[in-house]
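First, one chain by itself in structure tokens, the form predicted on its own.
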Amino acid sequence: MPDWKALRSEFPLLDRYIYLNACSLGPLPRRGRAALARYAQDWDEKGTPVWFTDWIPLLERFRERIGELLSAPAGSTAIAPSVSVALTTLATGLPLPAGRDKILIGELDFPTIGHQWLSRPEYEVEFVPSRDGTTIPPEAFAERIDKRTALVATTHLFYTTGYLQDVRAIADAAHAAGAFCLIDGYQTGGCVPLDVEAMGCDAFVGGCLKWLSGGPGNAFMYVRPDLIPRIRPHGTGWFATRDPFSFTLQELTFADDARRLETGTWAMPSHYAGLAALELILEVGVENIQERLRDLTDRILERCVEAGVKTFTPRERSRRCGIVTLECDQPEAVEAKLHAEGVVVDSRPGRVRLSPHWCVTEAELERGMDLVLDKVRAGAT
């Protein structure tokens, strides 16, 4: 087991908070800060040859470390600017079913995967509703899954409740209908193991912003190996062809590899920094830190079940990690209360979502518990 007191002076931020905000912003750890310095001298040392000696190198290291913290294949992994840009990408090359106009997405997801097919006027979306507010078992996608539908998108973790789904279920159902499935994991990466294989998913999204600790910029996606050649997408740039630098102006010849999903020039400052966090993260071991944000919730769970404060999250250890929200009245001023104090937290609409760091420790989190039931209960006065 990591000795999880010697991994918290890699991150100084846990010393000026209690952070309970893991799920939004990670951290930035001291290695990342280094990272970025190490950008800036490069950069100024070596001018234009820097991207033939540092830049590209590190961004194929980026790409083979995102695929092992994913447990993909070699070549299936892509970085993006962001996930909405992932989307993007995937919703205009993925060789979706032809004569399907149907797109199944949870009632609990995140905006950006409703937005994204909503804004695309040839299909129609459909959102599967949750009977308790706080999970969808996958069967209730399943019986929505019809000879229309041509694609189910999800995410792996429910950002508002901290319900993990089972999405090779999800997959499985979708796969006997002739559909496909994309899983956006941004709340599961660096706070469950993956294994996009098993999942059985066709794509997979997610970044490096929130457990990982690597900061904005730090998109990634994965595509399904025999899915690859086929995916044409219809915005690309020129970093996304096999061969950039032929500087080819009349012709496209997309890269052979998930390289193919990508656009133009890097956000290197941020690949810097995002690569060292994930390298930590690695080496810490994202099973060791499953179990400590589990132990973690166990006790918020405790202590809101102790304070009388409903909660919209499973008791069960195996349906959730990494968050727990609570009931409150008004949110967005406990939140700006608990700042103060020196607790981190996030407001929700209706609720207060707590996402600890893994690095808190026992007493940190009974003072920050403290502080936080005694805001709920009082509103923010």
Ligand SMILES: Cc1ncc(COP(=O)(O)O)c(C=O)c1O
Contents of the next structure:
Amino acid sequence: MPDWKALRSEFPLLDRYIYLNACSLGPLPRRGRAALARYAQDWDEKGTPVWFTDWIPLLERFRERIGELLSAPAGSTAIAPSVSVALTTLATGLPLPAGRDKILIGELDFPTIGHQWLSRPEYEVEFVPSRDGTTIPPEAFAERIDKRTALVATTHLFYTTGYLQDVRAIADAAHAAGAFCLIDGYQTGGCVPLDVEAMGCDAFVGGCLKWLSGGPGNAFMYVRPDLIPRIRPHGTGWFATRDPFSFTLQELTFADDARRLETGTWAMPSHYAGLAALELILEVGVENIQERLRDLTDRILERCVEAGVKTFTPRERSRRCGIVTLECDQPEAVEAKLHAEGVVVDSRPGRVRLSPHWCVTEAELERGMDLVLDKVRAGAT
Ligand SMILES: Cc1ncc(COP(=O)(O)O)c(C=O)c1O
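Output the form predicted together with the ligand next; the form predicted on its own has already been displayed.
Below: every chain and molecule of the assembly, starting with the one above.
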């Protein structure tokens, strides 16, 4: 097991707050801060040549590390500025089965997934209901997949309940009926070990803002390698082409690999920070982080049961990781009160969401939970 105490010194923010909101914005690591300073220095010292000496190699390395995080084959990962943009590219680029017009989405998924297909009149969107408000079993997707279903698009772990879905079962059900499966892993990248081939999904999106502590602007995508030659996004950019520096205007030849999903000039400062943080997480080991987070969320759930506070998160360890949500009348007021007392949490409609950083100590968690439970029980007062 890693030395959590030693690793904690990588995150100065943890000295100022009891940080229970890592699933929203991961704290800046020291090496992320150093990478941002290096970005400014490289740009200032080298000027234009920096693209070739540092920036393009850095992007290459970033794609490789994303591949490592996802256990994805070389050339199957691409960078995007946000998960929403990644979904936009995939929504038109994926060679979905012809003649089908239905997209299945989970009722507990993040809104941008729904919005992506609701914005496309050529598709009918069906939302798969959750019976208990916490989970959606894979059978609920399977029951609704039919001959009209082109795609099942859903999140790996629900942002509002912390339920970890069985992607393999969903992907198998989609494929058995001739449909595709796209997974949004923004809430699992960096805290749940990922293997896109073992999961069997056709496409996967995620980003470094949350559990990967890489800051905004660092989203990514994976597409099953055998599909890549057939991907032709409607809407692209010169850096999606095979040879951008040929400056060919009158024809469009997409890159052979997943780079064909990218568009224009990358936001380099983001990627300096993103790569530094991603490498830190890979060193620590996602498997270790998952175990640590499950221990912390075990304790949060225990404390909630003792206090009689209702949660929306599965007790079963294997079906959750780093998120627990608690019922709360005035979540925003509770969030503000807790912040004033040095505890960072998040609010969502009707609930307070806790997602401890993996370097939060046991003592901090107990103190944080004392305050959280006090405030949740008392409302905002
Ligand atoms: C699961 C999930 N998907 C997508 C998004 C939105 O990502 P972006 O803002 O990068 O488009 C979020 C944001 O919190 C999220 O939690």
